[in-house]
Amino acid sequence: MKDKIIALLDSAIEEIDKDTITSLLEQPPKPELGDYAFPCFQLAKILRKAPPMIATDICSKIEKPDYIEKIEVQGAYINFFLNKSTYAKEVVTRAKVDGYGESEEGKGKTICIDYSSPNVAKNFHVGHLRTTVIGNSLYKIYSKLGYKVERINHLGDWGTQFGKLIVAYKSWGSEDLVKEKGIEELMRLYVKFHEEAEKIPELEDEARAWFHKMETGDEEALKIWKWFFDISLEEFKRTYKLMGMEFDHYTGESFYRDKTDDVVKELTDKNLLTDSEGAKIVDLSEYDMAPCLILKKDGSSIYATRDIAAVEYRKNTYNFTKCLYVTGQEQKLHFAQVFKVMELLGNDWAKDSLVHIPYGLVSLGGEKLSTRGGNVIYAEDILLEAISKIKEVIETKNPDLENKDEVSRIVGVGAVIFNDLYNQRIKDVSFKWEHLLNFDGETGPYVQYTYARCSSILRNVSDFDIDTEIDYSVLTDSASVELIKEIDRFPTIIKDASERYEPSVVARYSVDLAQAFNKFYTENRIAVDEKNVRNARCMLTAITRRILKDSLDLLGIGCVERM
């Protein structure tokens, strides 16, 4: 509705184009000041007229459609008042079809996303759930609108690290110890190398030694290595399917070292490489950026080069329309690093097609994690401590639920997971189990909440079918009307959440959604015995939990039918 509000005025409006309208248009503090307004005061300057005169010009100009009841001049205000009953039909015709808020607008077209990717051998912490949440909804968010979406888990399993544990391993580790222990005694075995390596310099360049040979194909190297990979891999996943999150892809940074010399090959032949202090750089300085390092002193690759090489691999195998980067804000210069030199190779689509994703930090208590040096919280510790504090209160106030087990993760899950998109994605996020798990707040609990409400008003009214004729004169008073504009929002939050790649925007409607339903339920009562007030507000109550549904899913966050 609020489109077509935009068209009238942009019918009627020569003197601004339809962003600056869009801009403009608002929703007023008062319904009795109408269901939008459109201030005048931006066009005083360019007509050269006073704002109430301009208003009364504009109004003038528009034709009253029938969706629109009256439009009124107040002061410099143009204020437009819905026909409730012709609007609420509308909206429910649109929205009770299933496959709301779909597109096609992604027909034929990929996006690749980049994210999660854990360090292998390095514990997933608490860190690496902000580009685990983010890209998968992200994902979910461009499947709704169409795209063919590929997840690629891009793994942190190569580089000089693996010659520092492999050192580590070798002289202070076991293998029946790493067999026992997994990932915990790998990371034990990291940190000692650090605080032995501050002692002992030399160190690093044993690790370098075992690094290059991982590099020139040593078969001890890469067996040692394959075995970090192979037990991290496990436990990656046990994690991923507490989430209920799947990948496409796990190729991650060693996949493309048998590609790195095409990368040097080519940027050698496009006379891009110089050399600089016996490294291979390529020079950035015209763009304010500092030199992309391609190989280091001693030939070994480097993330950029790796990197070069995944774009290069995924635009040749998936012809991507974009390909998304879902990164701590942190790696900003080096994606624009690599990015400029994918333009500089020649790729005109790099520009517009690379896309870095950037986030805030995590911290527990408001302290920064840090592997290296042991201050380490577990993802799925946070995860495993929020279901059993969700099942805590599912005991005390509805100790005879079924499957209990099972609800207590998804709404534990969610919980954890709602926290860190509700939050626009650049913002730093701290977990706090008091606003975490709360059921009354903007949290993902209040929003399960909400639904599995809906889910029982439904079950109680047996006769009531969601194509059954509705009478929309029942759906006029204010909160139902506030409620249908919230469903109204749902096609255009999605193409927002896509645009700004920012997953906040669901969950922050999802939360006013939940909100504008609550506020209807608590005015209107649904069970009645008059047949069509019962159905019209059954209506918006399926209607509701459908899109209520849609929208946890969009955040990778599920939903449960009793609570």
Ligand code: ARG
Second form
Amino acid sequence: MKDKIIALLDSAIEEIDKDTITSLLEQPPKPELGDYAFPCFQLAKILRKAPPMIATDICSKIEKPDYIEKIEVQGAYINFFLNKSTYAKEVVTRAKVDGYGESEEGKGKTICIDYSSPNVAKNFHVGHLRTTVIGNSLYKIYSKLGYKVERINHLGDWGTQFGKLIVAYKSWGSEDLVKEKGIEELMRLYVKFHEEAEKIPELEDEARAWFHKMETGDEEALKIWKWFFDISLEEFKRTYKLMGMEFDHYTGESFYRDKTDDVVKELTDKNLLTDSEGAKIVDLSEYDMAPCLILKKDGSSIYATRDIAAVEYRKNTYNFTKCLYVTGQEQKLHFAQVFKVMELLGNDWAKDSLVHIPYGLVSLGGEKLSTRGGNVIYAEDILLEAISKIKEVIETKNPDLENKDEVSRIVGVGAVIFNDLYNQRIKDVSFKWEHLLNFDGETGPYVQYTYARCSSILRNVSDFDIDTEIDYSVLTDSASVELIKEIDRFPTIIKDASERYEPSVVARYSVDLAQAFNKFYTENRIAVDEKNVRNARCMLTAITRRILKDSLDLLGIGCVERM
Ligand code: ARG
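Next up, can you give the form predicted in complex with the named molecule of this protein, since the form predicted on its own came first?
Every component of the complex follows; first up is the chain already shown.
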């Protein structure tokens, strides 16, 4: 509707362009001022005439279409009043169709998303939880817009740290303890290595030697490494399963270990490598960046080398239009360097196609969270705790509910995910049980609860069918119109979220829609006797229900019919 009004204004105004009109058009705070209002102050400056005169002029040039009830000049403003039932009809007709919000924008295009990517032999912590939920939501959003998405888990499974771990395991470890405690024990061994290496510096040489063995294919070294890898991946997959998430590729850093020689060769051929105290670097001083380290003094590759190999592999394999990297802000320089090196290698596409998507920290603000060895917080423990807290609520409020365990999982996990996605990703997230589990706040449980309410309303009306024609004149009260406006926004919301790589746009929208519905529901009884009124209100309920479900799904959150 907004677009149509913009088009009307655009045809009546010559002095400013469509984008300016769009930025000026307002949604007035009071219904007496119409549904949309256009201020004429800016035109007054250009035309050197009084704003009300300009408003009247423009108004006389516009021919009023059916969907507008009246156009009025009030002071410096042109106010547009929608014809509410025509508007309701237009929105409902579009929104009740399956696939509302989908588009063909991405048809034939592929987007790679590199996210989650925890480090082998280290715990899956709250930071990794953020990249996981942001990346997964972007996957859903782009899929909805018709893109083919490759979900890539770039596990941190290669590097000198594994040399250290092997030394520690061989010196102080036991097979049984590793089997019993998994990552927790591997982390203990890693810490132990650093403590001991303070006293005996030669251990560092030993560790380097072991990593060198890994790089040159030594059987014993690779066997131990693979064992640590399997243990870690199994733990990570447990966390993904809890969240209901999957990946298309677990191609971590080790996947590129036989591809880094080519990177070095290409950089050498193109004269981009320089010596720096025995190491090989790409000098980026011309671009105000620290040099990108490619090979260490001992000739081993590093994180950046493997990332360059990964971009080339992905471009050749998936021919992506974009490759997104979801990591914390502290890796900003790393990605800027890698992207610049790709450009210097002559890849013109690198500039627009490679995008780093940073996010802020999670601050636990004194919350008591369960910890395992060494006071480390595991994402899995947070999720399990959320699930058990929700279970307690259900036990007291709705003890007869069916599938209590599954409902608790969907709501508990949803609460944690929603909390991570509600604020702009670059902002820090605060973690407060009291807030994120609240059924009345701007939370996952609130949106899920509203969904369940819609389901329950529709369950109790037996004769409603979404394909029946309805009486749109019933939907002209202000609560209905506000709800219809929210329904109208859904496709724009998805587009906006995708353009800004910002799942929070969808999260906030889901709360706005739920609030608009709850207001509609408080002000309008739905299961009334008059059939036309009942049908029309059920129609809005059914559409809201579907969009709430779709919005939550775009965030990677499930729904339950009863809670
Ligand atoms: N494993 C890294 C970490 O935990 C994240 C990897 C991100 N992806 C990449 N292609 N570098 O910080």
